[in-house]
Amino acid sequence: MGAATPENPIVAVHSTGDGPSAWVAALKEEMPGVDARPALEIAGDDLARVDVSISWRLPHGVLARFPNLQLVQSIGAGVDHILEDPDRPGHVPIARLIDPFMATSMTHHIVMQILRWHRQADKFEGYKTEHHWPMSEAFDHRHLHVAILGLGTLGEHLSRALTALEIRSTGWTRSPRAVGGVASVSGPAALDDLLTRSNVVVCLLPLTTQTEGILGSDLFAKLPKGAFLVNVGRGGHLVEEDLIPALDSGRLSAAALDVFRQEPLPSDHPFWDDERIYITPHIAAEVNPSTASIVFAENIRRIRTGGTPTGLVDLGRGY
């Protein structure tokens, strides 16, 4: 794919939190012989050795210094933080990251919320202050229906989940995906119909323009009274002003959010205290150096032996 590979190839690596450094480390043990660096660190006439940038949240413009880019390798499931670099090479292709891993923690967080949702966990909590000893509830799972909105690894792993635990979900994709022993639907009208009987939305997109702000009082309204909300797809999918009237009208009873539209969470923001949103920092799932860097080394193998990387992004539809 692309053009040649530059004569003695440098992987240019980027990261937001804690850096580049565990992740050069854990590429190069992955991969040992790799010369791979830090993005912002490369200079001079090393730019035009780099031919793959494994990155999140890369600084605009540090991708068109690489003339000889032929793969963007995203360090997570999604590809905003690269879409929006309006300096990106539009030729060079786009790859997230599939990594198991990945998908087995994303499934944890979201079971975890639906459960703790269910099961009233908070309430519970709560009686311990009370030294109160309650015997009269009963949590039949029975009722709960969960529609998954994204159906690609991440919610084919947690509608698989589901079933094994005996909790009914349905899928909905854009257009129709046919996924093997996971219950799918598609399409507009198909999403209508399948908020009408879901009491738990688990939002998994990619944020599109599409999809941007499809978390909103219209969806809300469609679903039945007392629903639950789970958002741990980007922050860009809820329209942050129609939650807290949706949970004071009880169309929701709670809403689980790992993604905002400003992150960090501004300290003065209303949903800090209210105890209907559980809030976490964007943990759902967490990224793992050492499992993501098999991916991230057999893609690199792929595009300097001419092969197809895994994960690819069609630019049109932007996942």
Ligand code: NDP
Contents of the next structure:
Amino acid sequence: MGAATPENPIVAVHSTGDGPSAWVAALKEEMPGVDARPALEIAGDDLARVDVSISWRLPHGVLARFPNLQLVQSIGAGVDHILEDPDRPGHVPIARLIDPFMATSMTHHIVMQILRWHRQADKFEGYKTEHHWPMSEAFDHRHLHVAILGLGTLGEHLSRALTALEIRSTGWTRSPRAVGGVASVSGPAALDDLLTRSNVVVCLLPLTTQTEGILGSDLFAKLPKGAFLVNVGRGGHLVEEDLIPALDSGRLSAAALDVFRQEPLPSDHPFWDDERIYITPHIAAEVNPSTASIVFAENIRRIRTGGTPTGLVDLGRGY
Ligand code: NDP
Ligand code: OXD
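Switching from the form predicted alone: structure of the form predicted in complex with this ligand?
Following is the full complex, with the preceding chain placed first.
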């Protein structure tokens, strides 16, 4: 671990979007007496009092201003936004957020997208406009097989929910992983076989040097024709220029994207106007200040009492 806990320690909080105030308030609610402040407002002697940073997309270089930092806590399950900071003090541990609320929220989003595609919701919207009442439509969920790339906290939750809905799924992991009642395979060789028997692919991987660009033409070519892609991992997983050709060729029939290489997605990006691409603005599993603060408060207590925080990242693996 890093330096000793400073006297009168401060938690430095940063978030994009609505800013840090909701996070500061939720943390104070959960941990009365905590000295939590917006990270960008901490200056002078107070910089040495910061022992914990809780952040989402903190500007690069800010972590390096805290000489007694002991924990970098991500506001989010992904930590790529922290690892990207070239000035990050490398010896300070990083924790990702493991929050059951997020897992449920992510599962709801993905199930919604899969069922929207499978039950052809867009077609029925069109029928409504036309006042058309088709004589029959067959939906056979037994033909669905979902490949879940990344069977971690979120992937495992999804897999269990799909099983309850009688939708088959198989998870893909880096190292062999036995999760009771959940089918899984691991390693690059097993992925090829999994793809050939999956008509839905869900990416729930962390962004690492190994997973960057994994959703590209090579992977699409292994899928059965007409497959459906859901990317909720990171924009860097998708080779964006390979998506529209895969849709045009019929290899993919549609894609639901929640994350993009550039966020917000630029207004002139071709994905906006392609009706085969469902777009959501990185809201698949929004972090919730009141539930996440329970985890943050526990990790602050642990780091200040010599304990081990939950969700510690293996810096060698990158997640
Ligand atoms: P976990 O760390 O719990 O799980 C990651 C999974 O990915 C593990 O099963 C891991 O395998 C697998 N994995 C990692 N690298 C590889 C690889 N090279 N080959 C095969 N499998 C690999 O993460 P979470 O489930 O908590 O979150 C996953 C990601 O979801 C986050 O990193 C983030 O990018 C994204 N996310 C997106 C959100 C959104 O709103 N769009 C919200 C929250 C998260 P193993 O089990 O062997 O370690
Ligand atoms: C996360 C996210 O990583 O919101 O939690 O993407």
